[in-house]
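For reference, the chain that follows is the form predicted on its own, supplied as structure tokens.
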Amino acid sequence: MSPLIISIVNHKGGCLKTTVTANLGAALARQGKRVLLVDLDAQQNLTQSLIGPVELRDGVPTLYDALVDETGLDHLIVGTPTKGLDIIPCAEDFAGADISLVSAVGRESILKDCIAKSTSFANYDFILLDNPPSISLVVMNSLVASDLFFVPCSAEYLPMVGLTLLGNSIGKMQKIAPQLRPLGVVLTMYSRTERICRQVETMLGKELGPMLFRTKVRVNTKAKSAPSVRKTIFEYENMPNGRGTEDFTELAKEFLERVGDVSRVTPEQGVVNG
């Protein structure tokens, strides 16, 4: 049975995808799924949050070479310290991944080809991909290799904004990614207290409907400091009732369930409906 691969996206940055990437993951991984994580944000964040940095050397091979050598990727996967979590890390040298795809034949297609000659993906439930804030070769590459996409946003009035954008940007790749279907939206940075967060989750429930989740992330500190010590929030925060822990727990949960229900979701919905 091949994985679910899901892109994590949003072009603004500071909306937690690398945070609900890695935590969802470990989540998910705590679950009893099998999970990998592929980094594809130059500035390695979820990388350096959970093995900490690839160091560049002669002859070892990155996810850069993969992709411009279109090869595949199994050489590249390791293992994190959550049991069913491993990752595909990125080295700084992505940053060049953009300029070399531009000339590439097939330039959107390049990581779905690179997926597919990767046989131990066949071994995951679900594949999660980090995503650069902006829409780039990279992020249209994530989307063409993926079956939905999800995508974290802020509690604030610009990022909801931005939400249109981005629909409107995915809404024209249909005729290259005709299988992508949107899983849905989840708020991050909340606080009950705050009247924005409110009026944002308000506003975005009318909009969205049910594409909006249920589960919303809080804002929490320990979660800020967790990669700093390369620590998903489950470890770090190490109660089952902090605050992290049950934000997270419980979006697996609804993640799962949406999952089982994707098969209606039509690829035509966008991230903002109407």
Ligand SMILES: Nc1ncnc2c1ncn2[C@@H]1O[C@H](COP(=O)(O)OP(=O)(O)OP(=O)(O)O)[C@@H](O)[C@H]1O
Contents of the next structure:
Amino acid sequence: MSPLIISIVNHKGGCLKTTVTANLGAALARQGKRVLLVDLDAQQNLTQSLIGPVELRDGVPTLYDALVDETGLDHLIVGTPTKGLDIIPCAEDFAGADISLVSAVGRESILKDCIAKSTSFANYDFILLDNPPSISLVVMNSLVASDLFFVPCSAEYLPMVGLTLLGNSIGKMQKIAPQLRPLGVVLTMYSRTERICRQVETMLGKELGPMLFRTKVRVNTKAKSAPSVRKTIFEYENMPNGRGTEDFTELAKEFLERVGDVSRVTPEQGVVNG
Ligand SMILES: Nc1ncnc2c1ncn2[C@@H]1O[C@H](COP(=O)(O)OP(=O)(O)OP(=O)(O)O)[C@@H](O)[C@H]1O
Ligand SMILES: [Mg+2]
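Next, give the form predicted together with this ligand, keeping in mind that what was shown is the form predicted on its own.
All chains and molecules follow, beginning with the one already shown.
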């Protein structure tokens, strides 16, 4: 069975796309799933958070090179300290990806073609693609390559109204991404004591119905520090009742309920860190 590919998207900045990608990925890996994360954001936040920066070195190809040369991505996979969780990092040169893709033939489906050439992707249950805060060619490539898209949204007024715009933009991609389905919206930066958070939850509940995840990612100071020491929230809190540990364990459970808790790889199939 091929892996399920999921774009984590929102053109609004700072709504926890990267945090959700890293910690949902880690939570799924802790539940025995094989997970590959891909950093599609030139800010390299996902890369920095999990393995630290990738140095550009002569003759060592990067994710940017793979997209430009339209090669497979297998050689770019590296392990993380979390068992079952691997990453394709990006480096500084990824800032040029949008401009370089503009003139390519089939420019919205380059990533999809690269993935099709990547034989080791079959070793994973889930591929999570972390996107930049934009609706760019890179994001279009991510959506064209994905089965599902998942939207983290801060529990505030402006991010909430921005969802309509995001929905419209993604809706326009129907022709080039006919396979793409919504997985849902998860509220982030949630605080039960803040009235606006409860109001946004109620309004989105009415508007989105079951597309709104029950699980919320609560405001958590520890989540701000974890990336500075390259740890997931599980490693950083290191206790089962840590706020982030609870939230992301719950999020992974709900995620699996929604996508179907099936193992897509056999135990014999290897990944980078076993
Ligand atoms: N639960 C949390 N509570 C409060 N702050 C958090 C929480 N989780 C992460 N943060 C902090 O919020 C900031 C934004 O998070 P993150 O980088 O995941 O958002 P993003 O949507 O990926 O941003 P961008 O649009 O720039 O890619 C980060 O500095 C992060 O450390
Ligand atoms: Mg980010």
